[in-house]
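Here you get one chain, nothing else, as structure tokens; it is the form predicted alone.
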Amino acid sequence: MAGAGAEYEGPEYGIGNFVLLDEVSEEGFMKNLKLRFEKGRIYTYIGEVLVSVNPYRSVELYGSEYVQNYKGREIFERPPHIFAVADAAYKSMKRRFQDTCIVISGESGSGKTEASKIIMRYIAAVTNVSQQQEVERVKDVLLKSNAILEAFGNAKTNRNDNSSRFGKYMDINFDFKGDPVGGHINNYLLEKSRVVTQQKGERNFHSFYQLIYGAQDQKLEELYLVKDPTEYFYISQGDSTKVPTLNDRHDYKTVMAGLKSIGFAFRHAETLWKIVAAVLHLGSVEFAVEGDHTIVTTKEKLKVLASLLSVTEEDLTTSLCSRVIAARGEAISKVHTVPEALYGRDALAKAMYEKMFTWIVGRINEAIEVQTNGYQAGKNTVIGVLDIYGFEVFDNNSFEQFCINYCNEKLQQLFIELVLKSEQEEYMREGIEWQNVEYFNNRIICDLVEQSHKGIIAILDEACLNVGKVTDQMFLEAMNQKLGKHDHYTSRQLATGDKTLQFGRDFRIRHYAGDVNYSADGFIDKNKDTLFQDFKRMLYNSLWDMETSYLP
């Protein structure tokens, strides 16, 4: 586009607000959406709800001219835009002195994370009035934290080159003048299984590749790494170590600058990358059976890993190859089988990475926490921004996609309750003449997952209580027995003619956004999420205390 003026002075294509459509039908809705998208109009309203279509390219819609054209305007004064929604939330918060929230929902790859960043940049731009040093610092932290969280929490999937693999809810606190004075980030459900396995075409978290491609040769030597991701099992399973749309070398420098700007000590930044390197080396540790014992066959990797973890090789070997269990009031050492040793290795890698990510979020929160000096406690208002996983359907869907899609069901239920149900109930209370709009209420799907005693989660938790006695296949059979008559659940045993489901392994849920086949394999282990206590004891006095400060 030539500039902001083209958007405001040019013609408006189609209908900018779907509530004004002459024909309320799916065909009419999609036709209008397609027309607007083809003419460069990626935003359309449904009342005060904004529908956006990801163009998968850079668009000139977010410059300073656009900020000024939406700043202080009522939501329908200008063509549909995400700035209008952000401004409406900001004005509502400031005028009524009440907390507001912006909820971002959509499929994986639809642009939710980018939308949350656009909202943050807009709020930072329109609150640039007081020029107070603390206000400017808070805005700087809020913006620069994005690069850090994306590095350690985002990854390439088959749907999106920069997909958020965690849910994020951010509160931005404002003083009575409407200036940002702090904030807080809550992170949910980091997809830590990605640390140890990826599907074809996908990558691990960006941080691994940023370190490999971006760090100087001297730093890689200190961490015993080589500049070739294919050398490391944990980051090469997807056969997609390079992504054309990402510049890992540049992003590494951006993350380092962000860490420094936010206030991370140099030793903290160094330790973060040391943890990333340790996880990489851990993935290369291999085992074999020798007599009655399981041994580590990659002795050099063991030596490197012990050095990075600041533990002895003996303690590391013992923790990897055996575990202490309580039996009849005594502590007994049990030697791992090779599969058990591999399971323990992967559990340790996932736990280290998750602890590190949680620590990063905590340090960012410390940097942006509301300072009470000069501000009256309890007088601040908040704008909340929710950016959570999008609905996912992959070739192979496991426990992770089940949790993600359940979150989306709950988010859809919230949307139905707040927008569709409450709106029509208000019309009824006020006696307004209107035509009832039929809609699907996905409460039935939420109940399928979460209902006490007979929902999928309850059945899974019950299976996890019987350690060693219940397999994933038995868990699937229990679901078939208890949920076989549910309209939104099926499996190959129940639908014998459906060859898209594998017998004794898969089940299907009819979600509001579409059908998803899940593999029950691994559900019990992933739900238990067991980390052997031996690893915690080993690391308790190491470089990272996993139970307290975690970093020096």
Ligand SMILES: Nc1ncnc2c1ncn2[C@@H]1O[C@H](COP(=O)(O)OP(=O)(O)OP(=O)(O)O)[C@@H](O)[C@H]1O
Second form
Amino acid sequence: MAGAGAEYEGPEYGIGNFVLLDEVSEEGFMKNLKLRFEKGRIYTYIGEVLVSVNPYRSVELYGSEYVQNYKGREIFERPPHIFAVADAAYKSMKRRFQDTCIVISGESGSGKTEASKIIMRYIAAVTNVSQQQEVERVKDVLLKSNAILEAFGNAKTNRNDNSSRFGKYMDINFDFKGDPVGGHINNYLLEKSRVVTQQKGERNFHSFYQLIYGAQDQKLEELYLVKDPTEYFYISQGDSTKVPTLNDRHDYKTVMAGLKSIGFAFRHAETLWKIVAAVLHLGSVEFAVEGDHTIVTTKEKLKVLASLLSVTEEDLTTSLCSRVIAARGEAISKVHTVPEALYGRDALAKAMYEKMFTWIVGRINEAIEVQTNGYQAGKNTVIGVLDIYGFEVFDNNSFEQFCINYCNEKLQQLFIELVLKSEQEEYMREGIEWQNVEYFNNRIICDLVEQSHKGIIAILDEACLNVGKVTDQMFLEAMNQKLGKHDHYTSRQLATGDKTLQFGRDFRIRHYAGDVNYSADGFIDKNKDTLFQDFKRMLYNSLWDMETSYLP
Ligand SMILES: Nc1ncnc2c1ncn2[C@@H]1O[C@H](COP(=O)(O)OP(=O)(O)OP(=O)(O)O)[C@@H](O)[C@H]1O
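Having seen the form predicted alone, I'd like the form predicted together with the ligand now, please.
Below, the chain from earlier opens the complete complex, with every other chain and molecule after it.
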């Protein structure tokens, strides 16, 4: 057979669709997957679901000849391929005006973001045959926005040098001719704790290193920065500032070009880097006790920071070292202890970075918003692509992993509802003979997390609402009490002989994808996510705020 992607799929390549497997067992499944992978077949179907194995090397599977071979074909006409899935979504949108969503799920590093980019490139390649300018512009913004989002939202982790540290749902809107006319990005769960702390071997978000390695000397001078990331506490804790697979210098240029081409005003791009620089300097601000006051000991840093933020040194010092509280109907100033000041400093850094990220997404959305003037309005159909964090297990798992893994439980639940259950029900309705496939329904784990009053989130929220001093240990005890009998929950207090769990700190959830030990340390603070009002007041009306109106 001729042409890329139209190759012969003989028995030596194993079985291209798992539903045709003679015997359903994990061993048989893995054997087939391995055989196909070894023969260069990274894709295999299970019905209409595509299983993709990350090749971790460049593969010649996405060139224009592949696009031509999958364009307009029925899904099973060609060997399994991600283009076939993208094309099926595109066809159902174009022929039947049906909204479609492609859900990409898998553990960190499995290739989700690459898959979402391949889908976008495929759609860009098969649309706009009449070469309309506006369609080209929308496609260009959609593709270029990836580099920007990755700069500010991706980081090197111990599993993936370019790991997305946020979830993304991207809608592409099509007109009645099937051309993309706009889009919208929703971002979720930016891992903002990374702004102030990183595990060994990991980095902060790429943007920090791109600025330091990529900006010209004069720019760095303007931002009071030096070309050495190890000078900055917030980006050097992982001892891994340089990554061989990443070219920060080059990526900085790509981001600048991307910002320009999607319509960021020059001064807005400047503001972005100012925020990044301010966060870096903030990490170097230190405190000490002097008499009955907490003072900033790094006066030079404070001065730089005040200048970048366009606020007075006095206002900045006051908001870093104290907070205003209400007592007996009066507003009084309460001096922070040093740990409180450090906590406030980190909370400010996280909030600034997160708001900036949301602001960037907002600006991208403005650039790709569907123009609703004229006849296009109301006739849009969308293809949505969901690329969300994969299931995560680290040596130390905290609140962030808890949220990510819960999200993956929900996706698994959706998969069970939409694919497994509905398929089996249809067989039953149609009277088709079928072999019952036993599967584990993870509803019970979703309930463990989300059930009102007795689920983990409810227990955590209740602890956070408590006016008295509530510690992470108390939260853990409350879970032990309420969830002690749950099959998918345990802790050292309940499983006394289990030395993998630390007493008074850890709990374990038996997820559908495996067991994860979580440390309850920090759950209360992270869930409360307090940013002292004083910071909001301080930044309100700063030059910055007026520039971007990005603050809360
Ligand atoms: N189809 C592919 N062809 C070649 N290399 C790939 C492919 N998919 C993924 N990779 C490689 O694997 C790396 C990790 O992939 P990717 O960043 O898409 O994973 P992810 O599932 O989105 O991870 P995370 O959840 O950490 O963001 C990529 O940087 C790339 O080097």
